[in-house]
Each structure stands twice: as C-alpha cells, then as structure tokens.
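A lone chain, given as structure tokens: the form predicted alone.
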Amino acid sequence: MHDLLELAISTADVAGVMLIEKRPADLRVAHTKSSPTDVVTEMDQAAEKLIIERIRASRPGDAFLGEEGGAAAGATGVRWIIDPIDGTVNYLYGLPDWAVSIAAEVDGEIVAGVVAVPTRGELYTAARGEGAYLLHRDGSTEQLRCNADVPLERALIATGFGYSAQRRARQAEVLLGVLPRVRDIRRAGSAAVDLCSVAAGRVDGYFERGPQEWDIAAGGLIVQEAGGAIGGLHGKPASAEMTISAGPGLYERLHDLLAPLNPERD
C-alpha cells in the first residue's frame, strides 16, 4: 500500500508540473464529450499518457481506468483510477481549482489516493487506515480533519453542475431547496478539489449529481481518512447518480435535506 501511495504521489507531482510548465498559450479543445461545454484539451490527453506510462514503467501488470480513455486490463489485482485534469474548464480558462487525481484500488477497494492541486502548491494524500494529509509546497505536512457536528444552517456546502441544459435546470431546482437551509454555497469546478476541501475543513459538505468514478476515487478516500463520510442516497455508494460528502453529524443532515428534493432526477 505504501509503495502504491508513493508512486501515486510522485506521479501526480510530475504530471502537475508538466501541466503548468507545458501549458500552451493557445491551449486548444481537442474534442467534446457529453455536450459542447464538456471539453477535453490536448493537455488532458498528454497528462493521462504521462501518468499511465510512468506507473506502467514501475508496475507493468496493473490495470488502468482513465477519464480520457486510458482503460486497460491487468493481472495483479491492482487498478489505477486516473483523472489527469479534474476541472478541465478551469484549466482551460486559467482558473486555479483543477487537480490531478490518482487512486490505487486493490481487489476492488481503494487503498491509496492522491489529489494534486498544482497551482496552489498542495498535494492531498491518504492511505487506507492511516489518515489523510496535506503536503505543502514548502515541505510542511498537515494532518486533515473534517469539520464535525456542524449545524445545517451554519454549513458551507460545495456543489457542482452537469453539462447538459436539462440537468442544470434540475440541479438549479434542487439548489433552491438547499440554499435557504445552509450558510452558503460554493462552486469550485472540480469534484476532487471539493472533496479535499471537505477533508481539510475548508467547506463543511459537498453534494453533486454527475461525478464519475475517476472524479471521486482518490478524494473519497481522503475524506474518509479525514474522519468524514461519502456516499449516495439511502445507503447507496457514491456514484454518478448522487455523491454526498461531509463530516460526522452533518453528513446525515445533508442527506436528509437532499433526499426529499429528488436530486437524482434529470
């Protein structure tokens, strides 16, 4: 597990440096996915290629699941779940909240996760059962703890929105039911960054319909190792249908606020 974590840390760091130093001034959209606003840049593709090649050089038998199509079977029981740029639109526009997310899964369980936020000089890490940490650019290390027992009316909640107009309209309706009941809402533009913000106590909770496995694999472990929870509605696991995350006490309150709003419907 520690070897997997160290490999994820070093690889995320190298990819983050490349994404900053090699970012072209005329960054182009390579193609779109679910809608014209769901973009993939040439740097998404370059970063995923770098990450897979670097891990494969150390562990040639492992499996991969990458957002940009980097899927491959393996024979070791280890699978790497990769989002080369979570928050691509932020990266495209030069906004700071984008991340490199790498998780290592062993026999179906996430055991190590790393989320690098290169523009902020921050690298979030977790190993199963060993806590979550924030490594700063100056070399200092901070153990992470979620905020606990936050009353709903004083909770700062992060969220995100989908790419289709129909989904956004429905998410706006859900937000109308949430906003009057909480302290305020924040929209950063990266699910991985939002989850790390929950782990660091920078926000109290997070919910979103739409995040994929690669968006939440590493960040979900980091939240759990910081004392928080992540899941879906009514005991289901976190998924593209619904992902909810918060510290103890608030998680249940946020779930119960969302459930009657039927947030899984587009």
Ligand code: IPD
The other form holds:
Amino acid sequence: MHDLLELAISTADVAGVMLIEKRPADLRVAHTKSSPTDVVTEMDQAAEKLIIERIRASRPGDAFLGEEGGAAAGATGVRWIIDPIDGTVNYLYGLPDWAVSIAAEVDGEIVAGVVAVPTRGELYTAARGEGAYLLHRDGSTEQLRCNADVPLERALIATGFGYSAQRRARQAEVLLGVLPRVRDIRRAGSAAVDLCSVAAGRVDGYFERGPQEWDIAAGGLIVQEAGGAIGGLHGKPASAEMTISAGPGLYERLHDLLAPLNPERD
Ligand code: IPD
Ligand code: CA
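Show the same protein again, this time as the form predicted together with this ligand rather than the form predicted alone.
Every component of the complex follows; first up is the chain already shown.
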C-alpha cells in the first residue's frame, strides 16, 4: 500500500508540473464528449499518457481505468483509477481549481488516493486506515479532519452540474430545495477538489449527480480518512447516480434533505 501511495504521489506531482509548464498559451479543445461543453484538451490526453506510462514502467502488470480512455486489464489485482485533469473547464479558462487524481485499488478496494492541485501547490493523500494528509509545496504537512456536527443551516455545501442541458434543469430544481436551507453553495468546478475541500474543512459537505469513478476514487478515500462519509442515497455507494459527502452528523442531515427532492432524476 505504501509503495502504491508513493508511486501515486510522485506521478501526480510530475503530471501536475507538466500540466503547468507545458500548457499552451492558445490551449484549445481537442474534442467534446457527452455534450458541446464536455471538453477534452490535448493536455488531458498528454497527462493521462504520461501517468499510465510512468506507473506501467514500475508496475507492468497492473490494470488501468482513465477518464480519457486509458483502460487496460491487468494480472496483479491492482487497478489504477485516473483522472488526468479533473476540472478541465477550469484548466481551459486558466482558473486554479483543477486536479490530477490517482487512486490505487487492490482486489476491488481503494487503498491509496492522491489529488494534486498544482496551481495551489497542494497535494492531498490518503492510505486506507492511515489518515489523510495535505502536503504543501514548502514541505509542510497537515493531517486533515472534516468539520463535525455542522447544522444544516450553517453548512457550506459544494456541488457540481452535469454537461447535459436536461440534467442541469433538474439539478437547478434540486438546488431550489437546498439553497434556502444551508449557509451557501459553492461550485468550484472539480469534484476531486470538492471532496478534498470537505476533507480539509474548507467546505462542510458536497453532493452531485453525475461524478464518475475517476472523479471520486481518490477524493472519496481522502474524505473517509479525514473522518467523513461518502455515499449515495438510501445506503447505496457513491456513484454517478448520486454522490453525497460530509463530516459526521451533517452527512445524515444532507442525505435527508436531498432524498425527498428526488435528485437522481434527469
Ligand atoms: C467534472 C468536474 C466537475 C463536475 C463534473 C465532472 P471533468 O470533471 O469534476 O466539477 O461537476 O461532474 O465531470 O470533466 O472536468 O474531468
Ligand atoms: Ca473528471
């Protein structure tokens, strides 16, 4: 587990440096996926290639799942779940909140997770059972703890929106039921960063319909190791249907606020 974490840390670091140093001044959209606003840049593709090649050089038999299509079967029981840039729209526009997310799964369980936020010089890490940490560029480290027992009306809640117009219309309806009941809403633009913000107590909770496995694999472990919870509605695991995350106490309150709003519809 420690070797996997070390490899994830060094690889996320190298990819983050590459994404900052090699970002073309005239960065353009290479192609779109689910809708015209669901963009991929040449840098998403280059970063995923770098990450997979670097991990494969040390661990040739492992499996991969990458957002930009880098899927490969393996023979070791280890699978790497990779989002080379989570928050691609922020990266495209030059906004700071985008991340490199790398998780290592062993026999179906995530055991190590790293979310690097290069523009902020921050690297969030967790190994299962060993806590979550924020490593700063200056070499300092802090252990992460979610905020506990936050009442709903004082909770700062992060969320995100999908790429299809129809889904966004439903998400706006759900937000009508949430916004009057909480302190405020934040839409930072990266699900991985949102989960790390829950872990660091920079927001109190997060929910979103739509995040994929690569968006939440590393951040989900980081939140849990910071004392928080992550899941779906009615005891289901976190998934693209619904992902909810918060510290103890608030998690249940946020779930119970969302459930009657039927947030899994499109
Ligand atoms: C997106 C970001 C965004 C979230 C979307 C994700 P991408 O990932 O995490 O915050 O709202 O659901 O798809 O497309 O930038 O990798
Ligand atoms: Ca993503």
